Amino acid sequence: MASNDINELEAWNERIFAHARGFGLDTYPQEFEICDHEQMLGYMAYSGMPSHYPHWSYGKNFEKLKTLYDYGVTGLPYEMVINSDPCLAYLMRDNSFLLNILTLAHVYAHNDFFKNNFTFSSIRAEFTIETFKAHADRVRRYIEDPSIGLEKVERLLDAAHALSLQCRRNLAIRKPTPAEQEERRLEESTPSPDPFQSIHRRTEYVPPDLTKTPLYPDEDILLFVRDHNPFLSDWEKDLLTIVHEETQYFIPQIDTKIMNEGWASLWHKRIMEELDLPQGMRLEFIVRHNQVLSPNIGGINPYYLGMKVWEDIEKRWDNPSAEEEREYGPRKKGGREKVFEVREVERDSSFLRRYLTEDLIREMNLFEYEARGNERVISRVADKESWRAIKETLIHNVGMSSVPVIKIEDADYNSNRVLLIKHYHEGRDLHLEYAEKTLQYLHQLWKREVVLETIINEKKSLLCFTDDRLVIKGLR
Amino acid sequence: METIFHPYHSSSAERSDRSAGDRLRHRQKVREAIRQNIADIIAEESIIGKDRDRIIKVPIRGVKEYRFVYGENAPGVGQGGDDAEPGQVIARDQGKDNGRQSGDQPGIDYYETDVTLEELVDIMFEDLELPFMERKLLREIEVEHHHRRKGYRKKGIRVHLDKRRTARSRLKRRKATHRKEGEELGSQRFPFHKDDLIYTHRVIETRRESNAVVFCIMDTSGSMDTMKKYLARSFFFLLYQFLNTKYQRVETVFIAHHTEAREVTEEEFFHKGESGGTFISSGYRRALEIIQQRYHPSLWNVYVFHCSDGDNFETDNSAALQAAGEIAEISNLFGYGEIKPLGSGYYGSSMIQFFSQLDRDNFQTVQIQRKEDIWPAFKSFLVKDRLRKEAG
C-alpha cells in the first residue's frame, strides 16, 4: 500500500473513529498493521499472534488455510483482530480500499467488545503480546536444550493440546484456593442447627475426608496434573502452564463468537452509513456487507445470527410490542442503552437464551438436525412445538458448550494413584475413538492408569486406559 | 489520535515465513504416518505397472489432533430456507469437510493427502531399507528410441523433413525445367515447391529381446493375510520395476490360485480373499497355458514368480514339481517365494525343501519372513538370471 494510500486511510480513519466514539464505543488504543496475503495466512495459522511457540499443528493449519485459499474455496477474512491493549489488527494491502475502510469500522467494534465484555475481564490485555512472546521464547529454549529437544517437547505439547480445552469456563468466578475448599468442606459437613433438636435424633457427625484429592471435582485438568503428578520435571510443568494460559486467553473469544461478530457487524454498518460514501464505494459496501452477512444455509453464520439478535434487542426495547409491554411493564431503558448493557454482561449461551425469540427463530428458519447413518437429517423445524428444543440445541452448540464437561474426581482412585475423571453427561455421548486417544494423552501426562466415567448408549461405563490399551467396563 | 498505522514493508514480509519450520515438521509427520501404514497402502493400491505420476489419495492417521468431543448422537442447528422439513437430508458423508460445521467436529479432521506413486515408491524403498545405489538403479528407467528409418515419403511432419534430399529434388526439378525451356541457368528465383519436400519415414520396431512378461502367481487361499500380500506385492513390484529397466515392454499377468487358478486383474489379485485349500500345480498349469497362447517363449522373455505360504496338498506335490520343471524349461527365470511371517510358520509344510529336488539353473526358491528379507531375497533371485545370461 502506497504512502498516499496510508494518508488517505488515516483521513478516513479519523472520521470513522469519530463516529465510533459518537455511537458510544469505548475502545483501547488501536494499531493497524498492513500486510500481504502470505503474511495474513501466517497470522491466521497462529491465531493472529505476532509471536507464538512452534508446533506442527500450526503448520498443518497453515497448509490447510493455504490450500483452501489457493483453490478459492475460501477467501481470506477481511479482519483479524487481537484482544490486546493496544488492540492490534491487520489490513491486507491486496484488499480494495473500501474493504479496508469497512475493516476499520468493524475492528473498532471488536475492540470495544474486548474492552467491555465481562468474559474478557480475566485477561490482562496489556500483556497479551508480551505473554505470547515469552511463552514462545520459553518453548524454543526447551527445544534447543540438548537434554530435552524437539521430540520430547512435541510429545508433551501434543498431549497438552489434546486436553487444553478441559478447563474452567467461567473465568469471572474465582477458583477457591485449597485452603478455602477445605474450609468449605468442613462447613458443609457440620450439621446445620436444628431448632427441634430436642425431639429429633441427633444427626451423627461424619468428619469429612480432607485427604481426598481433589476435594471438589476439578475442571482444570492440565493444572491438576501439573500440581499433583510428582514425576513431572520442571520444564514439563512449565509447558503445561503455557498451554493452559494460552487456552484461557482464547476461551472468552470462543465463548462470545456470535455476540462479538454480530456486534462488530452492527456497528460497521451504522458507521459506514454515516460516512456518506461516494456512489461507487457505496455500492461496493453494500455488496461486501451482504456477502459477510448472508445467511449460511444449512449452517450458522455467526455474523448474521449475532446481528439479527442485536437489532432485534434494540428494536424491542425502543418500540416494545403491546404484548411485551403487558408482560414486562414499560421499558426502563432505551434500545441503545440496552444493547450496550447486554454487550457487557452476556456470553453467547446466555445471550441466545435471553434474547433469541421465537419470532427470530421462525424468521431465520432455524432447524435441528441429527446424524442418521451417513446422513444429516433435519429432525425439527421452527414451529410452535419445537422452537424451544431448537433453541436449546443451539445453545448447547455455541462456544464452550460444544466441549464436553469433564472433571477430575479422584487422583487416588482405589487407593492406587489411578486418576478418575468424570464426564458430566447431558445427553450427548463422547466420540469414542477421540476419547480413547485423548485418554492415552492423559495417561502419558499422568504416567499411570486413567479412568473416565461416562455414559455410552445410556449405559454408565468406565473407560480405563492402562498399559497402552483401552478397556471399557459397563457399570450396573 | 490514538490510532497508529504500521505501513507495509516487503522486507518484513520476506522474513515472515515463520510457519516454515512447523510446516516442515507437519510434512514429516505426514510422511511418517504414511510410512507406518505403507503395508496397508501398498496392499490396497494398484501400483504395479502404473504411471509414476499417478496421484494416490492416502488417508492419514496419526496427524489428527484428538480432544474430547461429542460423538454421533449430538444434534446441531442450522439455518434453512422456507422449505426445510423434518426428515429432509441436508448432508451426506460426514467424513468430508463441507464447510458447514465448526472446526471442532471430529469428522473434519479426517485427513487425506495426495502423494505421487513416485513418492510412495520412495517411501517403500525407504521402508525396505534398500541401499541407495540399488534404489537409483531401480528408479532410473532408461528410455530408448526404437524408431528405425525406413524409406522416404512425400508427406510427413516438419521435424522429419530431410533437407538434403529436398534440396536435391529442387535442383533436379530446376535443371529439368531449364532444359525443357532451353534457357540459361540464370539468376532467376526458383523457389521450393511442395513436390520437392521429402520426409524421412520411421517405423517403430519391436525388438524381440525387448519383450518381457512377468507372471505373478499367488496363492489366494484363506491363509494369505494382508501382511503376506504386502510382502508378495512388494516383491512383484520390485521385479516389475527391475524388468522395466531392462526391457522396453513389460507385461504382467496375474494368476490367482487356490485349488484352481484364474487369470485376474491386479485389483482382484490383491483384494479377493478366497478360501479353501491349495493346489500349486493349478497355478503353474494355467501359466503354461497362457504362455502357449499369448507369450510364446521364442518371442518373449518369460519371468515367473510364485508367492505362497507353503501350504500345499500332499497329493498335488508331484504334479507341482513336474509343472515347475516345465516352466523352468521355457522361462528366463522362475522363482518361488515362500512367505512366512515370523512366528506364523510351522516347518512341516514348507515347499522349499520339496522344490529342492528341482535342479535347474534358473530356478530359485527364497524364503521371506520379514520385509527386511525382501531385498536380499530379490537379489539372490536375480543372480540366477545373470548366470543364465553368461551361460547363454
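Numbering follows the first chain given and starts at 1. For clarity, a rigid core is taken as the largest C-alpha set superposing within 1.5 Å between two forms. Everything numeric in this text was worked out from a predicted model, so none of it was measured. What changes on going to the form predicted alone:
- After superposing the rigid core, the Cα of residue 126 is displaced by less than 2 Å between these two forms.
- Core-superposed comparison between these two forms: CA of residue 194 displaced by 2 Å or more.
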The other form holds:
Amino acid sequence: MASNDINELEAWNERIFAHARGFGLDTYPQEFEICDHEQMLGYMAYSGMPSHYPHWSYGKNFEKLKTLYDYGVTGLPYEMVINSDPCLAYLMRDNSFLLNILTLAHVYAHNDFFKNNFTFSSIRAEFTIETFKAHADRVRRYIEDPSIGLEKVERLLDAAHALSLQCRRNLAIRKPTPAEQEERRLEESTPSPDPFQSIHRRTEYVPPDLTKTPLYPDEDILLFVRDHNPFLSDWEKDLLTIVHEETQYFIPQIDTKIMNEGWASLWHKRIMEELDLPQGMRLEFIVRHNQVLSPNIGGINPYYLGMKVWEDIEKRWDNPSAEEEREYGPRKKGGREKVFEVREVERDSSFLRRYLTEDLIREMNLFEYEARGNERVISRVADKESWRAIKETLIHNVGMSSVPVIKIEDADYNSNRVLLIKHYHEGRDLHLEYAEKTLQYLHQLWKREVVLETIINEKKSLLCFTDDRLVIKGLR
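Mind sharing the form predicted alone? What's above is the form predicted in complex with its partner chain.
Lone chain follows.
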C-alpha cells in the first residue's frame, strides 16, 4: 500500500471514528497494523496475537490454512481484532481501498463491544499483549532448558490444550477461596434455629467433612491438578497456569460470537451509510456488506443472525406492538438506549433466549436437521409446534454451551488418590472416542487413575482410565 493511500486511509479513519463517537460507541484507543496475506495467515494460526508461545499445533494450523488459501478453497478474514487496550487490529494490504474503510468501521464496533460487555470485565485488556509475550518467553525458556527440552514441553502442552476449556464459564463471578468454601460448608451443615425444639426430637449435629478435596465440585481442572498433584514440577505447574490464563482470555469471545459480530455489522453499516462515498465505492460497499451478511446453507452465519436480532430489538423498542405493550407495559427506553443496554449485560445464550422471537425465526427460515446414515434430513421447521424447539437447540449449541460441563468431585476417590470427575449431563452423551483421549491426557497430568461419571444411552456409567486403557462400568 502506497504512502499516499495510507494518508488517505488515515483521513477516512478520522471521519469514521467521529461517526462512531456520534453514534455513542465507547472505545479503547485504536491502533491498526497493515499486513500481507502471509502475515495474516500467521496471525490466524496464533489467534491474532503478535507474540505467542510455540507449539506444533499452531504450525500445523498455519500449513493447513496456507494450503487451503493457496488452492482457493478458503479466503482470508477482512480483519482481525485483539481485545487489548489500546485495541489492535490488522488490515490486509491486498484488500481494496473500500474494503479497508469498511473494516475500519467494523473494528470500532468490536472495540466498543470488548470494552463494554460484562463478560470481558475480568480481562485486563491493558496487559493483554504483554501477558502473551511473557507467556511466550517463559515457554521458550523451558524449551531451551537442557533438563526439560521441547519434547517434554510439547507433551505437557498437548494434555493442557485438550483440557483447557474445562474451566469456569462465567468469569464475572468471583470464585470463592478455600477459606470461604469451608465457612459456607459449616453454615450449610449447621441446623437452623427451631423455635419448637422443646417438643421436637433432638437430632445430633454431624460436623461436615472439611478434609474432602474439593469441598464443592470444581470446574477449573487444570488449576486443580496444578494445586493438588504433588508430583508436578514447578515448570509443569507454570505451563498449566499459562494455558489456563490464555483460555480465560478467549472464553468471553467464544461466549459472545453472535452478539459481537452482529454488533459490528450493525454499526459498520450505519457508519458507512453516513459517509459520503463515491458512487463506485458505494456499490462495492453494498456488495461487500451483503457478502458478510449472506446466510450459510446448513449452518448459522453469526454476522447475519446477530445483526437481525439487534435490528429487531431496536425496532420493537422504538415501535412496540399493541400485544407487547399489553404484555410488558409501555416501553421506558427507546431502541437505541435498549441495544446499548443489551450490549452490556448479555452473552449469546441469554441474548438469543430473550430476544430471538418466533417472527425472526420464521423470517430467517431457521430449521433443524439430523444425520441419518450418510444423509442430513430436516427434522424440524419453524412452524407453530417446532419454533421453540429450534430456538432451544440453537441456544444449546452456541458459545461454551457446546462444551460438556465436567467437574472434579473427589481427588481421593475410594481413598486411593483416584480422581473422580463428573459429566453434568444435559441431554447429549459424550463422544466416547474423544472422552477416552481426554481422560488419557488427564491421567497423564494426574499420574494416577481417573474416573469419569457420565450417562451413556440413558444409563449411569463410570469411565475408568488407568494402565493406558479405558474400562466402562455400568451402574444401576
